[in-house]
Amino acid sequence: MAIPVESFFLPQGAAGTLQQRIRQMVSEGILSGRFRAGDRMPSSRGLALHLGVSRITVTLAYTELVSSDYLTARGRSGYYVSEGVPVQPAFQPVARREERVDWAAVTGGRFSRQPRLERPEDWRSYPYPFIYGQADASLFDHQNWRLCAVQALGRRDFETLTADYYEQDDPMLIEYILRNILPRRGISARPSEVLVTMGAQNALWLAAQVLLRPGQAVALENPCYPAFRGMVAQTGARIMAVDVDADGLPPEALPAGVDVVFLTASHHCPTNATMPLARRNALLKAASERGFIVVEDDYEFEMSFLRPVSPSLKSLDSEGRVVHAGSFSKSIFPGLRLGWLVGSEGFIREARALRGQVLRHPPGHMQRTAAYFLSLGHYDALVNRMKMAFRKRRMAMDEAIGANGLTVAGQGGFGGSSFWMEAPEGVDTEALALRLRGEGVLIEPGRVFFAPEAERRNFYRLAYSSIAPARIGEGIARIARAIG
């Protein structure tokens, strides 16, 4: 039968070109079962007139649909829905009935109840977003990333794009990590000692699952990256909070009987303190004498722009006691979800097997795109551009904070992308954050960074990675007025 031209309409405000929207409109009609195999499509002239577009636009859309086997061209007879299109099942979905499962009781809320940082989904609409970890579109190299992605989609890289690596990784990305990323941190490693992960979060989770068992003792910095506690809690290990000072975690404060230590040595999260070399050596000496393992989160290593970087803990490790986790999420963009683990071969073997059971490997196309972006020099150019921009923003933040009388609890001396702030006693920064949203300002309350038994509610974090420099002064002034 012929499909009436009135069956077609283009929704207002839909994304994509006219040609893409026409293809989507036709394919959705076929996949939903409204248009059936053998049905005759409206003529290109008739559909163009009905939709108010040019005939060539409809003709090109029809041609693409023929190449995708949604439509069949029959000479002068016109276009027909292909005989090979998917057929909708004859049965109907079961109507939704009353929910009778108490999922809170079934799951125990073990994961959803873990404290975590939260920000509004529409954070970009706020004029003063002092939030951490988001990419700044004005700094990102869109053009070269797009070119690398297209190159990775080419025929030459077809195997990389489509193959199941099982438990392996893209050799091109591994080679670049070995030759360029790790040496900057003083680390020398073999391919069998490196694993590509879905960002640093996934790397740290893998480390926790491999290293920890119920009843073991784990030392975490206090305050610390909130996800550390959630990852460790999943293993059943006992958490020991160790207060940090201006130089990060003090090795002499580690409790007796600790089995694993998680820490951020390059820039402590959230205070940005950089652990001095003498303290790093003291920590490794204690690990050797007491037999514990160290998991080093390479937090914001690339953002050391005030002083020369310090060697990583892994680079100083002579006994294989350090597991090193890093990520491209902050230096390229968070949505990339690519990171790495470096450790002794025996550890990486276990982490690789666990990753294989959960997600096989990160997507091949993303690995190869990142490999091209890194190997062609675009990554280093991006990092340098970010460092220069962050240095200027940091100076603007420092000036505005001083001018408005706010108190800095920790800003670090090597760089980073945020300030750790302290409000007067009695100020609840979660309530403060809600009030500030009404003035277009976003801050990150600090309570979730602290261990539950040592909770502090008057701390907050101000990041400058996503805010325009011209808005920093007014944003800080609004925070100061709200604190009073």
Contents of the next structure:
Protein chains: 2
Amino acid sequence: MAIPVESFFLPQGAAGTLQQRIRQMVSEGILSGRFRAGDRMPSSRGLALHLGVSRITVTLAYTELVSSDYLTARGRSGYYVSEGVPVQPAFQPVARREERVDWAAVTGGRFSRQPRLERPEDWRSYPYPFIYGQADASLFDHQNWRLCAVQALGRRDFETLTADYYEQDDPMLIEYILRNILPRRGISARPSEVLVTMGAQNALWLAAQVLLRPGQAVALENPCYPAFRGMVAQTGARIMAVDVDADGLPPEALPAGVDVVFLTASHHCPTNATMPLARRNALLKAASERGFIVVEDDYEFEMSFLRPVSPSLKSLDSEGRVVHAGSFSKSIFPGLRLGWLVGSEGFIREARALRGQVLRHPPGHMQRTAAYFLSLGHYDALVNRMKMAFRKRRMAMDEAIGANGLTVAGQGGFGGSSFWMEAPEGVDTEALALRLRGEGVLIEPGRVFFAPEAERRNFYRLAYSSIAPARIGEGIARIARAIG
Amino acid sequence: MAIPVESFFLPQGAAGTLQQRIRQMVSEGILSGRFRAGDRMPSSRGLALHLGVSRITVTLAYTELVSSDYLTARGRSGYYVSEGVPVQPAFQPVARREERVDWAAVTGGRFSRQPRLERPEDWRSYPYPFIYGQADASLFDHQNWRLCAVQALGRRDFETLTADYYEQDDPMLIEYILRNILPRRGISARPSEVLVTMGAQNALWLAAQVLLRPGQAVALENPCYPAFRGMVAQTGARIMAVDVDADGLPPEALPAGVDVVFLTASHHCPTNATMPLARRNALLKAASERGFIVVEDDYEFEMSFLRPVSPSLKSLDSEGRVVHAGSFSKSIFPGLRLGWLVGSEGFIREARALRGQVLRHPPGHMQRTAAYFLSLGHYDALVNRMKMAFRKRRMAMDEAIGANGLTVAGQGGFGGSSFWMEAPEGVDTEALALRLRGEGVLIEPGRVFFAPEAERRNFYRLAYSSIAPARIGEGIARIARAIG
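Based on the form predicted on its own presented above, generate the structure block for the form predicted together with a further copy of the same chain.
What follows is the entire complex, opening with the chain shown before.
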């Protein structure tokens, strides 16, 4: 039968060119079973008139549909739906299910009950977003990222794009990490000592799973990154919270019998403290004498724009006791999901096998795109641009915080992208954050950073990585007014 | 100081255009500390002469290096290394570490000791690769994939590319799955009942973690996909292996007290059996009466080119007892790492929280690219092309297997991409596979598919998804000769 031209409507609000939308309209009609094998399509002239588009657009769309075998051209008599088109099976979806499983009991809510940082989905629409760790579109080098991605989509990289790496990583990315990224942290490593991960989150999760078993003792900084505490708790290990001071975690405060210590030595989260060299050496000496393992989350080390970055713990490790995690997601963009783990071969072997079991490997295309972006120097140029911008914003923050009489609890001598703030005793910053939302200001309440048994409610974090510098003054003033 | 032109060598074997390689050479020299802030670059003419390239190429590279702030142009006096370039810290990497940790004891080798399918890394260079589940470059629609990826790299999709989705998925991909993919399996679901995963492997891993706790009883098919058994074992659940027959898993053989059943009903791995409708209904009835959960791995359902695909278990589920896992990685390419989970809201909530903890989310860019590829109809065209090619290859397999007197143990009435084969009793197919490698033939020995307590050594799998049809006859003949 001939399909009446009235059956065709361009999909509303769809992305893509007119030609793409016509193809989509036809292929969807075929796939949904509305148009059937052998049906005759309207003439290109007729369809063009009906849709109000040029005839050449329809002809080009038809030609493409022929080459992808949705349509067949039969000489002068026109276009027909192909005989070989995919046919929808004639299943009737079951009527609305009646839930008969008590999922809360089955799952125990083990994973969804973790406390975490909340932020509104539409945070970008707030004028004063003091929100941590998001990409700033005005700094990102979108054009060069796109060029690198297009290069990684070329024929030459077909296998990188498509292959099932399973246990391997992209050799080009590994080489760049080994030769350029790790040496900047003082680390020299072999390929068998490095694993590419889905960002730092995944790196730390893998480390926790490989190193911890139920009942083991693990020391965490207090306060610390809440997702961190959550993933460690999941292993069944006993968490011992160790209070940090202005120099980070004091090694002498580590409780007896600790098996593993997780910490953010270079840039403590959330207080921004940097552990001095003497303390680093004392920590490693204790690790050696007491036989524990150290896991270092070396995030954001690139953002040292005020002081040279200090050497990583891993660079001081002469016994293979330190596991080092890092990430490109902060400096490139969080949606990238690429990070790394460095550790002894025996550790990396297990982490690699676990990664294989959980997700196989980070997509080859993302790895190769990042490898090009890094090796062509765009990454360093981006980091440089971010440092300059953050330095400026930090000055504006400093000034506004001083002018408004707010109290900084930790600001990181090296730079970074946030301030750890203390409100007067008695202020509940969760309530404060809610109130401030109404005034267009987003802050991060500090409670979730603290161990549950040592909860503090009057701290909060102010990040300047996503806020326009011109907005900083007014944003801080609003916070000060709200604290009153 | 002026940098002597002799300091410059184009990186050997590097990818990219001449201009890119010149930029890389300069930026690497700067980043490694060989060239320092204020150093004067050779003239573009001098460098062009030295490298044997055109002067305009060098000039363009210099211009780009200026815009990314590696170089500064000073009027007529030439180009200088910028003052703002990133400087390498002066760490001395620690001398070779002396490993002092017994990693085998620390980790227990818990993850690396899982049996798994082995294949040589250079499998593509073998003339007769009967290897399962890899992308066939001759069928893949590389051009349209690239177009979709470029579209997903556009300004309009900036947020999809970069954003930290955390708990969310790409709404465009979710919509396509809900409206097009799931209805083909008879499933109707709401957005809160679907989760995007890093391929089917990740989907099944998440399901195992959410549903199983130490000591619970889980039934697995025997034989089954070995990685599957490995990930279930990791949860500490008790595995009960249930032998499959020509119709897949017999529900009446499920042991008492089972909490969760994992199975591949539509297309049993590796025997290719399809569970008939009556058995599916019997299984769901048993699930309802005995209160267990069913997890269905619905992989490769698109490859039903001989018989219409049967409805998924999930489509028959009226009580919310079935969790459904599927993947785009088989039909698009394995390196894509995109799949999905469908289940009741209470289940998906936990799986989503766990995914967030483990890796946050699959990269937005891969999700959006897939969404375009799907919604523009390229996916269905690709699946169609694969079906036609596989049908042809399967006929060649059938013929060659018959002509050479080999025994098929399971071939899948619906189509698929492999045969499950039985060698005479006494043949160890692992030794056979090794011998065949020497003759350019890759087969998959069957032992790892069986539960350890019910090991069989004379089975093997022959896949035809990556072998050229013209090679099938000779490949099968070589296998027959080797079995003797």
